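First comes one chain, alone, set out as structure tokens in the form predicted on its own.
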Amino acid sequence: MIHIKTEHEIELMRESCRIVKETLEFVGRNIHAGMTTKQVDELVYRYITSCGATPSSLGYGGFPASSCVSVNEVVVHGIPSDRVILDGDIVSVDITAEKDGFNGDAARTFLIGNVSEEKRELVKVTEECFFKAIEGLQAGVPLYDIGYAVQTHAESHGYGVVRALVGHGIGRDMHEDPSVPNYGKKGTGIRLKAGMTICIEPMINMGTYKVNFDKRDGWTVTTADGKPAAHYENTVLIKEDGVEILTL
């Protein structure tokens, strides 16, 4: 079911998005070779706890940590560690926030010391994916135009789009209807409403789209040949007359 948000509940989900996105610009401002992803968590854990909000993945279906710390080889779901963030490595952190019953979700690929021009340039077409997604994006429009604009962007590029993962809707919910694949035929899906509240979030591998899910954890999800992802992630309100991101 599609919940199509008031006023006053799209109110409280800016909350909840400004703060993700100020904490986003926490991590961002702080991240640095030598620390561990779990020293990454905690930057998440204390930023968002002292702006009175919850994180939204701690204990969601057993996750155990407040974000997921991604580097390099891995797409999403990294659940945060020892392992240590090296000079070169890219990583995306990916957070949720819930205050006052709604939640916002946003997720940034920081770029770590001297990072090759190869990984850079990859990041850098993984935030256009979703900036090319929004483009004419209003009420109305079908929902697999999103995908559409993706996947042409990211494979004029020549890299893979990640199938096997997707973005949501949002709201009371960390994860709501409807589904919203990275990838789709132009003109197709349900059309989309005012007061829909979507997460647009491209998962971009450099080499295959194909992934591989750790059946030891139960999260991890990598690249099948180990070539480095991106991720690039912001909550989206739907409006009449086009979107209004809510995490940026």
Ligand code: MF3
Contents of the next structure:
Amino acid sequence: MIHIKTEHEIELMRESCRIVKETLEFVGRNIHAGMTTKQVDELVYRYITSCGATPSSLGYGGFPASSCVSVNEVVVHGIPSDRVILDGDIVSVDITAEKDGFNGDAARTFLIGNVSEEKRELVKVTEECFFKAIEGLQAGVPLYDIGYAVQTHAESHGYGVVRALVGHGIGRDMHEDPSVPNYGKKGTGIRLKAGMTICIEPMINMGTYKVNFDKRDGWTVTTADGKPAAHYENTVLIKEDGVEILTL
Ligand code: MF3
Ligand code: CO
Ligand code: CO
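To test you: the structure above is the form predicted on its own. What is the structure of the form predicted together with this ligand?
Okay, now the whole complex, with that chain kicking things off.
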């Protein structure tokens, strides 16, 4: 069931999304080589709680941290650990925060120090995939046009589009209907309606689209070929005449 948000609920979403955006900006100012991914998570926890919000990831399905910190070949759901971030790494930080009952969710892939040209290109194209997806997006547009736009752009650069994980609706719950795949056929799927809030989150691999799920920790998703991946996410409000990017 897809929840259409009221104007009041949208106001609350704007606030939790603003906190997520600011947290990511705070991380961007402070992340550096030599830090562990756990130290990144500490920054996230500190910032979110200082805003009077709660990190939704903490305890979600047993997830043990306030953020997902995914380095290089880790696509998403990296568990903050003692892994040291190195010069040349790309590090995706994915954050969900809840305030007054509503969630905001966004991710950025940060470049650490001297990053190779091919990794920079991957990160840039992944961000572009999001912006291609919201071009012309508004009430009445078929849902899978989003995935079509992401897939077309990523594959035109020879990249793999992750299929095993998708974007999603968001609101009182971090994950609501509908699923928002990063692949799909233009002109198909339900028609979007004003008041829907969804997370559009391209997960793009430099090589194969195939991924592995870590059997030991139950979370970490890595590329099947060990090549790098990037992730970019925003929470988006669908309006009659366009979209509002709530986490930007
Ligand atoms: N923020 C993620 C998403 O984009 C989900 C986090 S999973 C969790 O959907 F377990 F870390 F919470
Ligand atoms: Co997220
Ligand atoms: Co999400």
